[in-house]
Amino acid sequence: MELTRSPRVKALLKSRYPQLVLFVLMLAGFVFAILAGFIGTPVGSHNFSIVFVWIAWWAILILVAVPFFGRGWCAVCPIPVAGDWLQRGAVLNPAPKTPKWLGLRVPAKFRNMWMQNISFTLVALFSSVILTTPVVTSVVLAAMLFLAIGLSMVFERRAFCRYLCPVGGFIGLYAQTAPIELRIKDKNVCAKCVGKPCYNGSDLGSGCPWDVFPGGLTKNTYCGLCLECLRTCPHDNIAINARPFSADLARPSAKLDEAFKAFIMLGAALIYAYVLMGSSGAAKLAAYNVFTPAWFVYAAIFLTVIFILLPGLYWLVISITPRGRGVGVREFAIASTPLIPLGLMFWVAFSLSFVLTNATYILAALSDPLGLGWNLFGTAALAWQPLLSAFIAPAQSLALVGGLAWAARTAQKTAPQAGISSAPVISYCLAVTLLMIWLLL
């Protein structure tokens, strides 16, 4: 269904005031969250860095604009704006012709989803401190925020965006299960369009800033949804549909940077329900004492477990029925695409366990977002504890074991494609899926 067919709708959408207000709201935000991490106290559960970044918006990353509207927090995200802004030299005008800064291509060995990879895994191995000291996560925002202008002024589009965020990656990789696609409404159209303006930009925006040719658009996994192309079409060829969850699984990818990506989801998701959520003090202060024999364990184990282990598992169960004889590379990327939906639960069961048992820690810090003494709305003195307990287990439940039939039906649609049977493959989300009921439950 298309939802850009009402006028107003389109209207809306096309206008780059809405986005532009959302930009500046989010980027004031961004910026005051990086200031409180400094400035403010140093407990984590009384400072809006810790607060706001990893519990409010967590919990709207995960449990709506992820499942929801797939990549739909990259067309509002403030990370890139300031870097957009000094690339086209404007804050509303498209992109020049000629580049204002070196405006390079990114050497090819890197457009792929590899250093997203290694920037995510970065970020999960220091998650404990980064979660907990808002210092830490001060300097984490600071560095993204700089990385992202810092390859606006040297490499063409988005480069931070597509190929470092370690965001970025785990959006595009669950944004294919979305309810929501940019798409053309005829490939006709797109094949005869003179100088196509919605990748190389018109008067009336700028190209791509995601290098993404809609014309060539089948997958949300790349597309940012920045709606440029929308502004830019001359034909009216550009339409944002509503469809099916997991519509874009039908086509599995066959990229392996595509499939490690799910593996270290699905594995950091087991890791920080183990840590995070469970009774071992050990595991804790290990994950949280970085640089210490004991932290080196651990990142050795984290690091194990999501290259070597489940991946290596995976191709075991998947290679040893008769059907899964000779499975190379490309089959087991499109192996791997019931692990989508799959992680895609997973951390959505983990966060419904972590942001409701948190969350009245939201309202006092909106109170005393510095934790300085403040009592702005009468909330600062507010007791912590967790919200909906009797609802956590019954809705974590729920999640995993609908992420488990989810894989299932994904599986036999897509394992045919790689030339084994389903079967192994459902096992093997089974044999997951218990084990995150064991540390979540």
The other form holds:
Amino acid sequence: MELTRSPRVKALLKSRYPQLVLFVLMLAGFVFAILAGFIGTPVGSHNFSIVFVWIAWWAILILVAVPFFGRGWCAVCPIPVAGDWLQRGAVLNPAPKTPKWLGLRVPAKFRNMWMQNISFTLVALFSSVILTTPVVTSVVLAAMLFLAIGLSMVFERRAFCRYLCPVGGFIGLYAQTAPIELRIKDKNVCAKCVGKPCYNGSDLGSGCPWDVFPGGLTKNTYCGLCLECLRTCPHDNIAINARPFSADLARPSAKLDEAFKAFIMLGAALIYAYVLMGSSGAAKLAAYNVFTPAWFVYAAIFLTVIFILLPGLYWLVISITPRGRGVGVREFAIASTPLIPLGLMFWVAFSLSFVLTNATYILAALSDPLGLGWNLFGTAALAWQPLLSAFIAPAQSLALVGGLAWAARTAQKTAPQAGISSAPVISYCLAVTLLMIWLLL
Amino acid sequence: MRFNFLLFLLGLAGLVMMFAPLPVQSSPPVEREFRIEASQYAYSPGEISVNPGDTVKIHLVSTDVVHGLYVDEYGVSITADPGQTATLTFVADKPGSFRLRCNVTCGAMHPFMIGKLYVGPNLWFYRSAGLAALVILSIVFWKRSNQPTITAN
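Could you give the coordinates for the form predicted in complex with the partner chain, as opposed to the form predicted on its own above?
Up next: the whole complex, starting with the chain shown before.
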């Protein structure tokens, strides 16, 4: 269903002003979060940077934005905005024909998801400190902001978002399941289009900041929904469509970097469920006390699980069946597709517990964002109280079992494309789901 | 027809799995006492088990900073100063698995200072695991039932 068929919706999306207002608001909040981490209380649960980034923003991202709007967050993310403005030398005007800065192309060997896999893994290894220590959160946020700005000066388009952002990688992976897409209406129109302004830019807007030619777009993974192509297309050939969930997964990706992103996300969810939601104090201390011997053991286990154990077991499971013998890299990557909906629902289930338990901190931090004794809205002294405790276990159960069903259906569609049986894939999904159920419930 | 009936049965089994009450345990309620040591960022023992109907008495001893203990869904809590013991008593009348959480900011990892209370069997675990197995059976069965069949003329 084409949402942009409505003239009002289309006008709203084509206008730069609503997006600009959101950008400015988000950027203000982002900069304030950085400042709060540096100058506010070191107590994480009373500091705006921790509460708004890791509770409020995370809840919106993983429970609403990614499942329902795919890369919708990327459309309003404040991190690349300053770099974009500097790169273009303007706030609203499109990029000039000749780059104002170096405008280099990202080297071909980096034009994949591996850098994002590495950046996410690095953040994940230090996540216990980042999630709980305001000043560390601020350092990470500021580093992302300045990296985005720096890369905008060196490379063309949004190199940071596309190839380095630790969050952007998994949003792109899971955006394939979202019931919304940006696609062209008619391929022939694109084929005949002179100058390809959607990719190269025109007076109406910049060429795709995400380095995607919309005419060849078949998946949500790398489309940042920035809407530039909607503005630049001279033939009105770009549409925003509502569609069934996981429509992109019917044509699975054969890229190993994306397959590993799925394993990394699945493994990280399992490890966080054990370390953060479990009762082992030793595991929490090991994860928190970075660069101690215990942390190195934790890091080694973390890396082994996400890069060796989970993918290794998967390869073993699919290759021991008669049809799976001699399975290659391409088939392995295709066969990993069911882990995308499964991983998304693992994160939904994990986040439900974390977010609802700590949501009352949001109201307290609104009134006293720096933990300096303010009481702006009269909610600063609000006592901590878990929200909807009785609802969490059934909701997690539904999310995990629903994710398993979704993964199993996906396996039935994608396994034949990898030339293997869906049975071992489904068995693997069942086993890791039972493990996650045991860890969370 | 046969396919729809089997799907109906599987759906019914799913509902039973999720909502059927478990058999009432036969042992009479007793008073169960636990000494739990709290330190950054764990309870020791981290997990305790009782039977439904038992009266639970928890002696919370903090070994470093001030810690609290809040029982999810029961909504009862207690705070212990360093070196002091505080006692919490409640009747475990809700079956299932519940998280014990520190409700006094005790350090960086405070939001993740968690223990577990099991009142009888961990219902949601068994229900979810059963439902997961049932869902897989249904999907496999559904797929097989919808596979095109080749008939010889």
